[in-house]
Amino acid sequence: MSFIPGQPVTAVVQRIEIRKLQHGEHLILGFSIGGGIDQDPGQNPFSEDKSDKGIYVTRVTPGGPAEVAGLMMGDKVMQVNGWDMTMVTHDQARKRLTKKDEDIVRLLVTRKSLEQAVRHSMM
């Protein structure tokens, strides 16, 4: 998904609800993230133009809560529980995802296959 700074962004999103798994004292989501406005976008393997500083899913644990919910590696996280994630640091994103008082995390994500399916259906 490419964009022009200062212009509205249109994205096809999917809602994903992940119920955290209790593991001792910890609540497990079953995925890792990369990216953020404080990170080098050139190192992001999911950014098409190497300028996207968004938050991306970099790993999904097989059989974990995120995989069961439908999250996929390469998904771009647009919102977490209603909070905008398009202009956050990596640490801000991590803290928003791992809040201890939230058993369920509701995500809005976008992925290339969703955008491609919509474009194909409009032809």
The other form holds:
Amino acid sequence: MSFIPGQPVTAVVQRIEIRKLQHGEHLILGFSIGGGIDQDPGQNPFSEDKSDKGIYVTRVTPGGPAEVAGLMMGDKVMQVNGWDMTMVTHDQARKRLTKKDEDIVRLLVTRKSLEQAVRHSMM
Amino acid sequence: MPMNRYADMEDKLRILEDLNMMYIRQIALSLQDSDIQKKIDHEIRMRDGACKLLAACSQRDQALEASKSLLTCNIRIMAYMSELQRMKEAQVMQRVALRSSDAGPTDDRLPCKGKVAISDLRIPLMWKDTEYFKNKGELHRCAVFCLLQVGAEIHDTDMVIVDRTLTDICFDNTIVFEASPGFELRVELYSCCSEEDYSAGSTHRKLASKLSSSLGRSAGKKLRVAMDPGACSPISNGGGATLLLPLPSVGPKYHLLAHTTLSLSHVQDSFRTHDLSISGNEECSHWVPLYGNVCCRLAAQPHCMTQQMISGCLKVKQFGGDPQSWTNVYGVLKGTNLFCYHRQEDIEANVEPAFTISINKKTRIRASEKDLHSKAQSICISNHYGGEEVTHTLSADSREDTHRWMEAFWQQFYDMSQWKQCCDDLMKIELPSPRKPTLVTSKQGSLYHEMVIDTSDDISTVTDILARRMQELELRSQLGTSPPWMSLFEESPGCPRTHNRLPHSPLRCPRPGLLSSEASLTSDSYSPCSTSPCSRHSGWAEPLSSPSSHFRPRTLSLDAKLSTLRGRGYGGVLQCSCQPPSSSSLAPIPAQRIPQATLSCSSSTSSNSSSEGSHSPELSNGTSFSRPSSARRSLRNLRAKLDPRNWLQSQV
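So that was the form predicted on its own. Now I'd like the form predicted together with its partner chain, please.
Following is the full complex, with the preceding chain placed first.
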């Protein structure tokens, strides 16, 4: 999932719709993210390309809304409700996921197994 | 409808653009100059890339950079085009000359080329006092960069953001050109307003005036100017360029702010100040108050000074000496000297030459026709050393060789007369060093290398070490009884969780204080740090139902964590301490957990920042200490967040 600067990024994505869960007085999604253009990409354990500064799912709460919706650890988040997540800072990413007035988030995520599945199906 | 017409225009412009590209390519092909053709193709591709990037990017910095590369590509293409035209003309002229056969062989001596380097560009600014004192609003910022052009070679400097806190615009780049002594180095300064609000000039007039009148005076003026298409010369980079290669209508646009032309007379081994011609005035959006000068170091190294012009075997005799005392030497003409080595191999061996004859402006060289002792011509070189004149006589093996040497000397003299002051002494040119990558993870020799964490079984070694550390430090004693309000942050039964995890140890007491600091930092959005600890914990002490790691996580943060533990002591371990006690009650924690645990505690090794550093805000961005005040804590939070060595994780 590497990219060439100046060229559009293409990926096979899966649409995941997560309904936020009311937890006390907060709405949670039940996963954790890591990464961002202001973070050190070399410490990302999930990325193939260690210069990838995208947002990755580092943990999924079992039984939480994200797991129910099909999000998996290691997924790279490409879009959240239409907002791009490939070139954002960590804080921007967090904010886009935790908007108070939205109770449903639609993510576009990509993972290696998706690309492989598409490739196999085309062969 | 006007919108349709606008779209039509866009299409037409695009078609025109494509036609222009074809035209450019055709000319290049017809000339069969593959070199320029390749360059043009490359620039066209870069230009397409820049256009796409400009259309696609959302961040202002990216847009500015893309616009800058677009402008540079446009200008380069124009320069190559004019170069092609010139070459085509020359070709045609040559054919005409051959046909007419009037022009005899012109014995035009061409001077040697050389390296011209411009470096340390500095443009002083002259801000008005009103900018500082009355203008309390946000900083008016401009993005600027320089374009340097010699013939068809165009280089751009990096982009610099200028605001009223800068006194000079400094460009650190060193740019080296290959040029002949009659070169003209054109320096152009482009600037572009860097505010977000001013979109392209397609705003409705009424709305524009309403906006500009409702905003402040200076901001409104700028807005009005930005929206008025006619104001500051829309032809920003040369009239022809925008017709041939139209700039996209969206995105930031650079305008020419100032320019000057430097030539051989400005070349000097030290810094010099030159005048700038400024275009544009205060009303323009891209205006930056320039003092009117540019300082730079313009140095030149002609090839005659750096390269060996001619070398060969010679026989040298000093005038006035014994007529038979010819010395066989291997002579090398370089710069202002003729080095005479005993043998050719001495040059590689770095042995000092036997002697050196200087060849400079004051040297006189003549060929003596008649030599009593040999049939070949010999060359006499006369210099003034001190008060006296010293003459050396050179003799080559054959007539052709003598002729070659004479030619070389004449060429050398011609070069020196053309390059003038550059031939007095060799000017130093520092070549720009390759850029180092900005984020370099430094792996210092540390505990990380000593420890081997391969399988999840070995996690116990880590937890053992952590537990030991924890015991070393006087945690428990420092933390007293938990205050009554701690119960608010105890795990509430409502949380969906499979295990009852973390011990309700008093270790958690510092957290509340940090929540406030966190809230102060992220006031605009829902901050996960303010989530109740229970959801945090559910994430935090997350098991083990997740698949065991098929990867080996980087434990750099572990390393950092341990070094801070060594250095400082208690704070960081607090969070980790949650782990070891619970580890006994849980199944072995997969490897991935530990780094996250330690992530919470690791930090930069600066003595000030706490372990709050690098960890997930879920651990309340700034775990642990009850000691530091909330102000310092928020400062540490910020520092931790900005530390490039961290890899933050946030729970959402």
